[in-house]
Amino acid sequence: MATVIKNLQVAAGSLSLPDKTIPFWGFANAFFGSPQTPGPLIEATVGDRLTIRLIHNNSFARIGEPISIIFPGQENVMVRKIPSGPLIPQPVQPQYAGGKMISLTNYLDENVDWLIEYSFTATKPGIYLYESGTNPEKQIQMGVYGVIVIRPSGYNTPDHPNYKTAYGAGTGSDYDVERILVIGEIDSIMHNDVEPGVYYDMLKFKPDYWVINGRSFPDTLAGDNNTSQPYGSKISCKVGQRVLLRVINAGFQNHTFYLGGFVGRVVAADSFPLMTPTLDATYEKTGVTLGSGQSFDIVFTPTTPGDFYLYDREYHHLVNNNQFPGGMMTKIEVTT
């Protein structure tokens, strides 16, 4: 068993979409990383120790007003906050700051006011959230939410009854392709107005762009890359793979996520596998309809090659500022 740490910053910065450019807050990497959505994923395996920091660091582009992480689906999480002073035991190690060398231990001393630390054990596998805990009506919108998945032992050992399951072995979730689907929706005009510390009045939530990973429809087809929006949703594979969709929704929304024709199963619903040794609860849709903080992993194998688009079927969460096409849609590529 392992620790797996991770160090975690809130940060303003700008969102990139297909026509225009917002501000938003996100979780970013410390010590120099730049604020993303969703924020950096996290993985582990059962049975490790998650250590995960949110620092206040005074150099960086904080949000102005307090900020926490709350864990939906983890149990016994431990929190602590650590004041100024020598707080991350680790060793010396060269980091660039302004285009000079430094240490990360003076860094830390002169730049970090204090730590909240949060540390669980991962006892089941599943796709969880972590998002903001601190007026999160707002903050999660504008942001400040990420994924962890917590996978069994032996996923990444060939040979082991684990290898490539999102479950482990007898729960129907072996798959040769994965991909991770964070949905939600973005109020464009509440990300313009939203001022730090200033109350803001959520019955005026009015959504304008629907996203899988941080983007809309076409910028969804991009590869991962280093921008604001890291992650990418298109998915490539071939004829007769196992396409495992790990479909969880960040948003304030229902939305229906139709699955471009497949005829997926699903096999897990909030990260409790439906299949065990007694009994088999699988079931097959075309599409799945997720509440605010749902999750499901979905299994297909494609039989015929071709381009397949996964989408909301609410038709009017297929536009960017009411233009038609956009919003929640991806794409499948098949190839022989």
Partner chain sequence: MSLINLWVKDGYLSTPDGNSIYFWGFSKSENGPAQLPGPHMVVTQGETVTVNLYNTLSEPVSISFPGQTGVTVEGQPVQPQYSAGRLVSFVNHAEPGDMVSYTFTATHPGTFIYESGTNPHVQIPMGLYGGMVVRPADYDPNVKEYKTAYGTGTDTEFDREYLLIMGEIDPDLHQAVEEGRSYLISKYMPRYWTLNGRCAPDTMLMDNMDHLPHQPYSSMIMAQPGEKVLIRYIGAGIGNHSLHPHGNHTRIVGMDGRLLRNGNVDLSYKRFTVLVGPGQTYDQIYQWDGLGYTPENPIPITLPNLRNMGIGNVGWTMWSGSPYLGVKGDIPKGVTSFNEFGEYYFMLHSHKEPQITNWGEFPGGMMTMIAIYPSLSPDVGILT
Contents of the next structure:
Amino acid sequence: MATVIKNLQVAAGSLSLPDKTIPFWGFANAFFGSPQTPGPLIEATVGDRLTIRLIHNNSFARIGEPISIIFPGQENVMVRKIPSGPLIPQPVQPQYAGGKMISLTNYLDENVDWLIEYSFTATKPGIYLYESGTNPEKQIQMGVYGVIVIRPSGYNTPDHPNYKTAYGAGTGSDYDVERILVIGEIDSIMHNDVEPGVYYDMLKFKPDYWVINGRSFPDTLAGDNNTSQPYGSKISCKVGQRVLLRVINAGFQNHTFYLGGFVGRVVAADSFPLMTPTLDATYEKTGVTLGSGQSFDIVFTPTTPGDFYLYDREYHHLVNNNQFPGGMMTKIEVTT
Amino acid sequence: MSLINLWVKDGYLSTPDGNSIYFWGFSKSENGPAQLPGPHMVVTQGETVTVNLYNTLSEPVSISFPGQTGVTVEGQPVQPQYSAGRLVSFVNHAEPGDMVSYTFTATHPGTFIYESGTNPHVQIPMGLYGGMVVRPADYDPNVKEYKTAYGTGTDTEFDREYLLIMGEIDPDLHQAVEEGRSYLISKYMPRYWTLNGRCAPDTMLMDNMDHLPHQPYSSMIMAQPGEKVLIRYIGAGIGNHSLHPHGNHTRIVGMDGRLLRNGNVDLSYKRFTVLVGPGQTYDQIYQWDGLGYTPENPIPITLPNLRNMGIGNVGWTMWSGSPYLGVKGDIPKGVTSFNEFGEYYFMLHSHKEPQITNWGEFPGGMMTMIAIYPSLSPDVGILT
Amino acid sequence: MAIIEKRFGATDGWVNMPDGTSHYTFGFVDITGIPEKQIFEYRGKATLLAPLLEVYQGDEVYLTLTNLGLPSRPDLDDTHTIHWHGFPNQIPLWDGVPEASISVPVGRDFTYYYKPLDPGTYMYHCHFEPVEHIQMGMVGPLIVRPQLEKDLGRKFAYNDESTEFEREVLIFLTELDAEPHYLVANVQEFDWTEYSPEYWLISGRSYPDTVKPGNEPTLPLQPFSSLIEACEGEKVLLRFINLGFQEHSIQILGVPFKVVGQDAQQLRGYHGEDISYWRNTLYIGAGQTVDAIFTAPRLGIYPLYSRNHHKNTIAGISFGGMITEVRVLPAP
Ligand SMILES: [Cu+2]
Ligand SMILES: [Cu+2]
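Could I have the structure of this protein in the form predicted in complex with the partner chain, to go alongside the form predicted alone above?
Entire complex below, previous chain first.
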């Protein structure tokens, strides 16, 4: 039972699409990091206490409006704020002005407070989003989201029954190769138009780029790096290996993630394992439709070598600036 | 061993509101018409299937077979195709005027889509998709326990079966392709929604209508009370479709050609609306048993004078005029009844209701009927 | 087994959005027991949602639909129907599809008869030109309660003790595109392929109206509150109904829930397997219903919202739209 501390800031930066660059907002590792989307991956083990701080930003461009983090799928999240309080952690609460909700959770006003600190205990393994709870229709679309992976205990201890499993022994979630794929969409016009503190007319929302881990194909194939979109999504494995895809939809639209011709077994939905001691409710699919905010963990085992594309079966999302190939697509390379 | 030859060519679709729409489709023969959807492929589990694709278009075309693993071309696993380093096709394709031959073993029974793997945001909406049914290895249509979707012992017996393939049409895309103009897929806006390539009310016409040479398949579902009707859905478009049958729930027994069962654990479930996602398939069993009303066991209300009621749509109805199955009542003058034998009609339609219009006009689009007949020939409801 | 006699009038009305706009609607109004001479006083008083139809398994339901006409569109003589969406083994006469049976002209009535056998959450709506009449507001919630409630004197979603709950709230999801409402009020045609809503509603209201009490005077024709109030530890059943034309993704921040039923079917496999499941996000398609149970957590307020955040807006402005609140009070 460790304590996992993550210090984050939110900052404005510049995001690169295959054919242009647009402004974006994202989480950054505090003090030294630059903003990125998805935000820094946060890893913890069941039983850990997570303390996630949002610190006022003096080194990069502020986004110019209040900021906060919500943790969908986590229960009993506590919050404290310095210096305006509460100084002792209290349960998070939506925030109101004039009797109307203005933020889904307690937020940080960077002009007043130094930091806001959210804390909770990791109780269930899985993949979860952490994302903006303030003007979320704008801030999440601008890139203010990231992923928390919670591992079962013993996941990294050889000989432990939970070794290399996503949800522990007996859940069918054993894997050799694991890849987190955060899918979503970008409205590049909105990114150019958004002004801090001003409501953006969400009726104009019309995405034109589709991303995996913040990148559009072919950028998805590049490896992890230090850019504003640090996470690659190409998968490499050997014939016979168990590949675990952890797909989570951070966008506002539905997407159908097609498994490149493989038939995968869905082993968890919204990070609830489908195989329990009393029931095996796992099932096989060639592709899965994810509503906004949903996640699926899918396992498959390639039997032949070769290259296979994984993509959004909504084919109009496989373009950059209207040109195929692009968008929400990546590749798995299977070798012998 | 099954050998299926497909020619890719163009043609014109017709819509009930009088539009003629250029499209690309698969054809069964060199001289036959392109059709939407492509020809049904019906094969048996364990069989080796070879599909020869002849391309008469002026761009490369391929076929991907989601749910079939181990597809080969010339003995090698299918692979993505590139041109100058740029991805062109997800699998081996046929260049214009050329052919490509795919081979695989159909390992699992169920319902599958086949579709273009080349320039997919254009070629699939243009019409390059179809359905494949794999019969279980022990399938025997003459023995009840062996006439199943997924094999004996899987509780998937059926009496009749129907395949419904969903799609959408944006006429602007089709016109741009016909005229060789560029088209911005970001402007994609469907105006028609199809079942088996047709919009309602054409969906309810029989197979192979002379005036619909490129749209051979009916979507009318016909059965007798109490029969198990296997309805296979394929989402071939890029939209999600909420399909709602009236009359009863369906029990979903398989998805994407995989039985919803792990060992003895059954995961099938009943729904009154199935959200059909793009590229996905759903096998369901529908059964209408009725409420037991007959002239001898009459309904507990008095039927009003029909002249005081609204009957059907403007000038026509599919109603018999009677509450009872197999009985015909008096339909007021001036209304044409398409009801023949006192059969019951239940609508099956997308509950995303703008999709049951033809370019905004109700009725139309993704809608058909389930007809329950007092008696029906056993030859109806067979997929070949 | 009771005999339930109800009478609903079909007519028109106007609904209010929090931005001060009001929109022309069609809908139903409860006129059960109203003397014949007075029913015309209910013209123009259709509510969004239509009245809740709530019955027990085995009840005999006589539901009379009276077409009161549309006072704001006297030229329009559309007929109406009631379609009980999801009623098993229905016959066409009571299925409400005009093309396959009968519909009710202005000034006439017709009695639908139902003997529901399967408990669960359903919906009803008019099926005359359904794209228009559903969008215009002819939509209502329908609950069939299980026999087990009578047997045990407690509340259950289905005939199974695992579906017990203490409180229940309807979460009825629709969208409103102001343009067709405007055009219908002004005798013009709308191209339904251009459908593009500006308002997203829970039980006929947009946040913050969703958390106002039921039968609020400022919302005379939108009587349904969707505020969820419960005491710590209580089991709350949310009956989700999607009678919009879009898919919706709903989350309750910090509160996972167990889905026990869908489309008025308890989640059971062919051999009785318990296939109920837990989720953090409810993804629901048009024409589907979901029964989900959660246990009220520690004291506080938990927002329920669409994860399609652009829907948590009022004509583009946040916060509003598809949001409501779970308010947890101390245990008594
Ligand atoms: Cu209907
Ligand atoms: Cu309906």
